[in-house]
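The chain below stands alone and is given in structure tokens; this is the form predicted alone.
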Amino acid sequence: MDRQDSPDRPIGAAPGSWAGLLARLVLGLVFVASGTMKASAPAEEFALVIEYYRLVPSADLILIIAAFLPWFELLTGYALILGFLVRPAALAAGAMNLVFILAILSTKARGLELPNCGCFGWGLHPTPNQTLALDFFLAAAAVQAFRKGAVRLSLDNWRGAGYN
């Protein structure tokens, strides 16, 4: 039995657990901020941004995405902050960031100019390159949160579902 698996080692003392907590909190806070800014505005505003990407064929589907995505971001963000269902939440955040990366790369490849990436509603307007950098950083944070995010200060760990 190695030191990490020792029965006298506290559950929250696994190597990388502080990095997992930090990744989980940063990822959660970004998703809560992003979701809040989008959810506080009419869905039609976000739908217009989604339309600029020219990836979704139907206006009805664009409006559904615009209405649903901010609330999914909020749910994912709060789950990460609280440490509740950390692995599914980190997986969802990572998948969303992968989709965001592919969407931005698609617009760059097709030479489309975006007036707004839509990342934070109409609040912040990072450039496409800044958006890609942020999304890659958040995808890496999602991996770390998935691996070690439930170990420290999480509801999952409190209820016995912490993943060492």
The other form holds:
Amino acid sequence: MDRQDSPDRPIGAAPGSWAGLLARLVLGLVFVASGTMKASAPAEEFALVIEYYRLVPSADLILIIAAFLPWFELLTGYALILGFLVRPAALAAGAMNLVFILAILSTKARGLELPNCGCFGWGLHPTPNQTLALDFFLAAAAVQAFRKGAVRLSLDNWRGAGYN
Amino acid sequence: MALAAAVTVLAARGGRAPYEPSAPAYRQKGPANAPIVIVEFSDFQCPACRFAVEPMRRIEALYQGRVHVIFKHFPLRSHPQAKPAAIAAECAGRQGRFWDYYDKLYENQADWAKADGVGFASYAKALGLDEAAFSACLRDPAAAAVVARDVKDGDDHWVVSTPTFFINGRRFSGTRQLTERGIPWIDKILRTGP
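May I ask for the structure of the form predicted in complex with the partner chain now, the form predicted alone having been displayed?
The complete assembly is shown below, putting the previous chain first.
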């Protein structure tokens, strides 16, 4: 069977696939770190940070978000690192980053001062501008990971799934 | 993948010592056998803690005789005067006036926080405390050790912000959680038992 791939290139690997792998790994590692630091602390602490944004009216809903969002970040991060369902994971990570960017911009527009962005739980406390810069960078990485798909070192590629 | 996530979180969480909701008697109020025990970790320099004073008073009034309050010091590193204020409150407590001094500190928070702690002695004087004993206590390492013990207790129990409340063991971080979720939780305990 004729193939377009050159003999020394992994099946499905396209030029620039290393960039896709790098984007996937960076994005995945940041999501694992942020999810871990939030999930390892009590949900009430992350709920308190969500309250600062004044975007969610119900205290009960805030607590539900605080309980589940870190685990979703963590699973998304591991999916990206392992290359499992890469495109859906990249889409999820990109969507989360977009939401984080909009949340930060809305606090700036309303003149709210955040004592802590909440991005990394008890860990790092970047300023709102640093957070925005990081979120834009991660959103770009999510786009790159989505575009390239699971071409290298990925479970998707290994099991021949059609997600790449 | 879920297993990897769980292991990562458990490793980050680490081992935590059991929580001891204990404090000297002068930092407790309400009947000892009350069905509701509220433990408050607070920082005298923290504005959010000052805003929590009134809701706490309302809760004490609403559930009078059924609430036991325990105050724990948790001076945050970002508040340089919080630890000296906590020690000063301890010293007032040794003379049986902890709660009066607590009121003074929160009422005048903006003054002493800006003035690098100036005012601690004047508040003691205004309350009629033994000034010599108060001054000696401020320098007593034992008073600082009591505060440090509370901080460790908070650290051991993942207290990372102030005010943090524990109502019969359940955590409520901040005043909004205290009022919006804490009061229904108290009602539930009183209705169904602990």
